[in-house]
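One chain comes next, on its own, written out as structure tokens in the form predicted alone.
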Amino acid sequence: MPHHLIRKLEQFTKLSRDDRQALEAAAAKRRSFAEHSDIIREGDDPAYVNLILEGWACRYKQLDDGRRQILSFFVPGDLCDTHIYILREMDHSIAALTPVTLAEIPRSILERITNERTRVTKALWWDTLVSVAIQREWTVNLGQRTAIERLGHLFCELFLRLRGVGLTEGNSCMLPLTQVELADAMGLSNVHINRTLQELRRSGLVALKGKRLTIPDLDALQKISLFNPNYLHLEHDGRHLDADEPTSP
């Protein structure tokens, strides 16, 4: 069921019942993909929406001579581009990072629903907006943060992500990102980002064991990441569209 997906939505506006059974309706086909296999590459012909469910998932660019950059993290709930069937082919890839379960939705599923669905259609708007958002951060981080603002600052909004779809125990959250993954994303060496993890956890700002991310004081570890959670809209701003009916607890 695509309930991180609703719980996502509903970080803008309560859903109704209807608007809940018609997102889980849609989430009916499901694929599984390996650890570090392709979930669609670039020049393929992308005839689906496709809905993480289970596992993380990115979006990369690859050069010819085999260097690679990630583009962003998917996380459980997250749609990898709401409008991207409009596409010929795709302009870029994305894999699996970890066993992967998505749902795959057709185009004239998702067309039904934003045009029978209204609060559903303006929550999938600021689905698209916060992404782009998120996008505009990554590029800041890249030009002008320093190594460790870029990697806290994605430690901070991986962490808000998983949080709002309940995917978080306390101050903890899985993180199963290897350093490689880590640095073509935030545009450091291996040996750089080694380097930058090692002062976080000196510094008492994150502790990571295993697969689990621990950040002990939130607030501090966005303060010297110069993180502003203001891009990712989580204050409920479509609550003027909730729906009359109480959500499901």
Given for the second form:
2 protein chains.
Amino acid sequence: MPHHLIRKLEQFTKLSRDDRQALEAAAAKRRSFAEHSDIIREGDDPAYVNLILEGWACRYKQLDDGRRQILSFFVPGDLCDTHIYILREMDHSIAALTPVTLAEIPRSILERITNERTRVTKALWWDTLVSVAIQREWTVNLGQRTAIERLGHLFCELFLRLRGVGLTEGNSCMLPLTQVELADAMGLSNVHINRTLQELRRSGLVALKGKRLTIPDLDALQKISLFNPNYLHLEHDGRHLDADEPTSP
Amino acid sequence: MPHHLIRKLEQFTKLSRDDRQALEAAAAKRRSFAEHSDIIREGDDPAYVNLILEGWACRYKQLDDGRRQILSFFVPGDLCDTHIYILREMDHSIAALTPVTLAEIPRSILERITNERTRVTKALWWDTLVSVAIQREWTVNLGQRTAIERLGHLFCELFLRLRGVGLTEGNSCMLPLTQVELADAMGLSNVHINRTLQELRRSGLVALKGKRLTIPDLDALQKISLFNPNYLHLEHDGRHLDADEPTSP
DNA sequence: CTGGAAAAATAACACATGTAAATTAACTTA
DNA sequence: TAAGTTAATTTACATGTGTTATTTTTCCAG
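Could you give the coordinates for the form predicted in complex with a further copy of the same chain, as opposed to the form predicted alone above?
Zooming out: every chain and molecule, the one shown earlier first.
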């Protein structure tokens, strides 16, 4: 069932049958969360490593006066901090944006994998390094890019990440985010997100309809967003990764 | 010589004499960099893990049109990405802000430590997790905080990090950064950094003179910056950490 | 010391984005 | 299918921060 994770890791390195089974076994303990519920809260003691199986979640942090920053989006196949249990308490929260099913991987199992499965361990390290690179790229996004570049950049990133786990269809993918959530992620007001989305639509760079995002010309969107995919470290250029159809129509 | 790193790690866990010696040995290969030179560039193949021994450095990323975002500051005791060699190429650059001495730790030695020294490995994981938490906090900083909160927050963070490695004197520490560098780190223009610094000075929250930062009332600065130190995971409350004198005068 | 470069400070003006409030559209669910 | 709720859109206006250019100060090398 953690096939999205396995698929993602296999972008980096081929795994053996045993490796895959070890990951299957690790993800045995399932749990479901309702839309908008907190999966874990700032201050909590992190007991498990969460692996998103279905649905979207986000990491966020709330300031004392209520301002909220969304720090990352989690999609199927994403691990929430491989070694988080080393810390005494969470410094941020994780919430379900849609109904979510996840696997709670106990520390002991992860430690066993680390001791016994070099390939998997290395692939998990790769995944961790990419997550951190994504966090850095968000810092660049908030610090340097204009509103339209920022949103465009986010859409490019999400599309490529989803394609990496086989969750795109042609040039479109799900995008179950409200404008308020986009605003909290991009450090902009919801009003300005609305304006910016309209500009992106008007220029034909994206289509957004009923929680579905379509990017007619990914290269063009990457260009205006100053998007460079190198930080995703997709070493096998990603051609073969679309589940349903070839990239060009 | 990597005593700053050792001191930092011992905030998290006590190390044995052997552990410390292993770290000493790992840092045998030294290298120096001139002020403003690049230590490693985006696109390079990362061969070593760099450990800053002396001086300040920064991680940065440059957009095609020249805009630059500083992503983190490195001070003595900081490791630049413990497992970076897993990636094929760097997705960002690292530059010396002052003259820098660092140790190039080869992959093989780090792997040996990981296999033989549980304590050190765990402490390095803690350090990695804290670095990532800092990156997240920078995202919050750029996304949600106003100019004055942002700068105040940065100063609180740097002061506490330096205190953790014994590089503060009373309520002051070095701050070898130009206003342009501060601007690139905070996603603000240098003009606005100047305005904001003046406001911080006028209100008596910080004093800045000749590359030295003084924070007369850390609590007050934390308050106006909405600074919550939990993300630094200083589990031993940090009282005893000042090198020269007790925290209160 | 002194000249020259880098850094900091100042000034005037522009504009991207925020705020607040009201309206319309899109879903849910009884 | 209609009520009720949430999300999206629109409008008008305010403001924080950016831009460009100039001046002043600080810092060093010679």
